[in-house]
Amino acid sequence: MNASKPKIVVLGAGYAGMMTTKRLCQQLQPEEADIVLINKHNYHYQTTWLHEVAAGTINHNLARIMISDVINPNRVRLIYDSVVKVNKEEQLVELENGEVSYDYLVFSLGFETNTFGIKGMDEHAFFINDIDTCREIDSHIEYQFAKYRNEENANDDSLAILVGGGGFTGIELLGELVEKVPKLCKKYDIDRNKVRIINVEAAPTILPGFDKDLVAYAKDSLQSRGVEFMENAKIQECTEDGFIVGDDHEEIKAGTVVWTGGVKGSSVLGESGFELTKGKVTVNEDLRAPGEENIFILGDCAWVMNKEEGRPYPPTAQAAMQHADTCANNIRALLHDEPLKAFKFSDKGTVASLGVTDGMGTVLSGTKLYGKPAATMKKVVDNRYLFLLGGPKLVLRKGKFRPF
C-alpha cells in the first residue's frame, strides 16, 4: 500500500460495504486511493435468504458468495478479522489480530439481535443473526423431529416451534416452514397436526407498517397452512420450555424458539463512542457520522431520516445498497474537493415471501402483488442484486430459478 495514497477502509461486507466497495473500484483508478475491505468472513452472504437457511429450504451454500469472486484482490486488499473498536482520534481501526490505519471510513458493520431486556432471550432463543446460527436452527429443528421418532412416550410440545416477532423476518421465516415440516413430518412418519407453528407478536397486528391489505394477505396465507397468530401478546419471559406471554402469563410450549422481534446496529458503535439512537447512529444528509469529516456510516448501523416524514427510512438491503451508491460517491467527491450529495431514497417496493410460491408486496408506484406474481417479483429482486454484484455468472452460479 502507498503511504502518500489516501486509503478507504471499508468495515464490514454485508450489501452496504459491497456495494461501496464495487462502486469505489468502478470509481476511482488505482493510483487515487487504496482501498480495503475488512470483514469477519472470507464470504458475503445474502441476509435477506438467512430464514431460507434457518427453515432448511435451502443450502447455506447457496446464500454465501466468496468476497474474493466478486471483489477483485489484487486491486482491493482483503483482510478477514473482527473489528474491536474504531479510533477515531488516530484514525486507527483496532481489529483482533492487528490494526489498520484510515483517511476514509466506510462503518458498515451490519446488525446484531436486539431482545429489548426480554428476559431469558438470550439465553434459550436462536437468532437469525448469520450463516452459522440459521444452520443450527435448521439443525434443532430436524433434530426434535428424530428425537420424537425415537422416543417412547415423546412429548408433541417438543415438535412446536415458536417465533417472536411477526415482523418482516418473522413472517418470511413462517412461509419457510410451512414448506419445510410437512416434509419433515413425511421423512420421520409424524403426523403434520401434531406439529405446531407459533408467531407470537407484541404489537396488535403482525408486520406493523405495513398495508392492511397486504398484512391480511399473509395471515390468511400463513393461517391456511397450519400457522397459529398471537397477536398484542407481549412475551414476558423466555424459558428452556417456551414463552410466557400476556398478563395472565400464559406458557407456551415449545421444543424450538426463534426470536426475529428486532435488531440494532452493530456494538463496535458503542465501544466506539459514536452517539447512539436506539442502537444506532443518526446520520447527516450525506451519510457521514455527526461532527465526522471522513467516517460514513451505512446499513443497519445507520438511520437516514426522511425529512418528509420525520422519521428514518426502513433500514432494507435497497435501502443499504443505495446508500452505498451515495457513499462513493461522496467519498470521491471529497478526494476531488467537490461538494457532496444528500442521500435520496428511491423506494423500489418491498416485497415479502411466504414460502416458494407465495408473496405479497408492493412494486414501483405502489402497485399490490399477491401470490404467485409476488413470489417471483421477489426471485427477480434477489437475482437482481447478485447481478449487480457479479454480472451474469454469479446470477447463472447462485440465482434464483426454483419452479413453481
Given for the second form:
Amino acid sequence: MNASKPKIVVLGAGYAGMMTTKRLCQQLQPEEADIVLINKHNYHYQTTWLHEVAAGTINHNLARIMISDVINPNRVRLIYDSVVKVNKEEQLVELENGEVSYDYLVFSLGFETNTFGIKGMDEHAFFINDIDTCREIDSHIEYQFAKYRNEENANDDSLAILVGGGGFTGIELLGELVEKVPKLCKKYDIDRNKVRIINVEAAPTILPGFDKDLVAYAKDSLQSRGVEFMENAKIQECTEDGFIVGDDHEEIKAGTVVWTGGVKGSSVLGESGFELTKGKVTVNEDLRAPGEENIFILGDCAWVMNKEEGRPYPPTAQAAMQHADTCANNIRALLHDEPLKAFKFSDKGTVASLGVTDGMGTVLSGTKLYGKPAATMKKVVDNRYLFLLGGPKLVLRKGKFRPF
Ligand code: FAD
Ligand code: NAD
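Switch from the form predicted alone, shown above, to the form predicted together with flavin-adenine dinucleotide (FAD) and output its structure.
Up next: the whole complex, starting with the chain shown before.
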C-alpha cells in the first residue's frame, strides 16, 4: 500500500461489495488508488440461494465462491476479519483483530434478521442469515427425521417444520422444503403424511403487496404439495415447542422453527453512530450517508428513496448490484473532481422459485411468468450474476443447469 495514494475500503463481500470492488478495479488504474476489501470469511456467498442451502437441496459449497478466485489479490488487498465499528472521526475501521484507515469507505455489510423483539425468537428459532445458519437448519431437519426413526413412541410434532413469515424468503424456503421432505421421508422410511410444513403470515395474505394472480399461483402450487398456510395470523411468541399465534394465543408445535419475518441493516451501522431509520441509513441520491463526503452506504444497509412512490426501494440483490455501479462511478468522480451521479433504479422484475421446477414472477415491463418458464428465468438471473462476477468460467463452475 502506498501512503500517497487514496485508500478505498470496501466493507462486506456481498453483492454490493463484490460488484463495487470489481467495478473499481475496472474503472481505476492501479496508480490512482489502493483498494481494500474486508469480509468476515474468505468466501463470498450467494445470499439469494440461502433457502436452498437451508433445505439442503443444494450443497452449501455451490453457493460459496472463494473471493480470491474472482478478485485479484495483487490488485486488491483482501482482509478476512469481522468489522466491529467505523470510527468516522479518525477515518478508521475497527476489526476484531486490528484496524484499517480509509480515505473513502463503502459500507456494504448486508442484512441481519429482524425479530422485532418477538419473545423467544432469538433463543428458539433458526434464521436464514448466512451459510452457517443455513447449514444448521439443514442438519437440524435431518436430525429430527433420524431421531424420530430411532425413538419408540416418537411424537409426530417433532417432524413438523414451521416457517414464520410469508415474504419471499419464507415462500422460497417452502418451495425447497416440499422437494426435500419427500426425500427425507424415503431415506428414513417415514410416511410423508406425518410431516407438516406450516407457514404463518401476519398479513391477510402471503407475499403482501405482490401481484394477486402470482400470489394465488404460488399458494396453490405449494398447497398442492402439502404446505399449510395460516394467514392473518401474527406470531406473538416463539417457544422451544413452536409458535404462539394470533389473539387467541393458539400454539402450533414443531420440531423445527425457522423465522423469515424480516430483515434490517447490519448492526455495525448503529455501533458506528449512523442515524438509523428502521435499522438502515437513508442515503442521499448519490448513495453517500447524509453529512458524509467520503462514506457510501449500499445494499441492504441503505434505504434508497423511490421518489415517485414516496417510499424506499425494497432491499434486493438486484438493487445492491446497481448501487455498486453508481458507487464505483461516484468514487471515480470524486477522485477526478467530477460531478457525482444520482442513483437510478432499473427494475428488471421479481422472480421467485417454488422449488427446482416451479416459480412465478414478473419480468421487465411486468410480464407475468408462471411454472417452468419462471423457474428457468430464475436460473438465468442467477447465472447472469455469476457471469458479471467471474465471466463464463464461473458460470460453468457454479451455474445452475439442473434439468427439469
Ligand atoms: P449481503 O449479500 O448480505 O452481503 C454482506 C456481506 O458482508 C457478506 O459477505 C457477509 O459475510 C459480510 N459481513 C456481514 N457482517 C460483517 C462484518 N461485521 N464484518 C465483515 N463482514 C461482514 N434479492 C433479489 O434481488 N433476488 C432474489 O432472488 C433474492 N432472493 C433472496 C433469497 C433469500 C433466501 C434471501 C435471504 C434474500 C434474497 N434476496 C434476493 C435479497 C438479497 O439477497 C439481498 O438484498 C442482498 O443479499 C443484499 O446484498 P448486500 O451486498 O447488501 O449484502
Ligand atoms: P419481508 O419483510 O419481505 O417479509 C417478511 C414477512 O413476514 C412479511 O410478509 C410479514 O408480514 C411477515 N411477518 C412479519 N412479522 C410477522 C409476525 N409477527 N407474524 C407473522 N408474520 C410476520 O422479508 P423477506 O421475505 O426476508 O425478504 C427480505 C427482502 O429480500 C425483501 O426485499 C424481498 O423482496 C427480498 N427477497 C427477494 C426474493 C426474490 O426476489 N426472489 C427472495 C427473497 C427475498
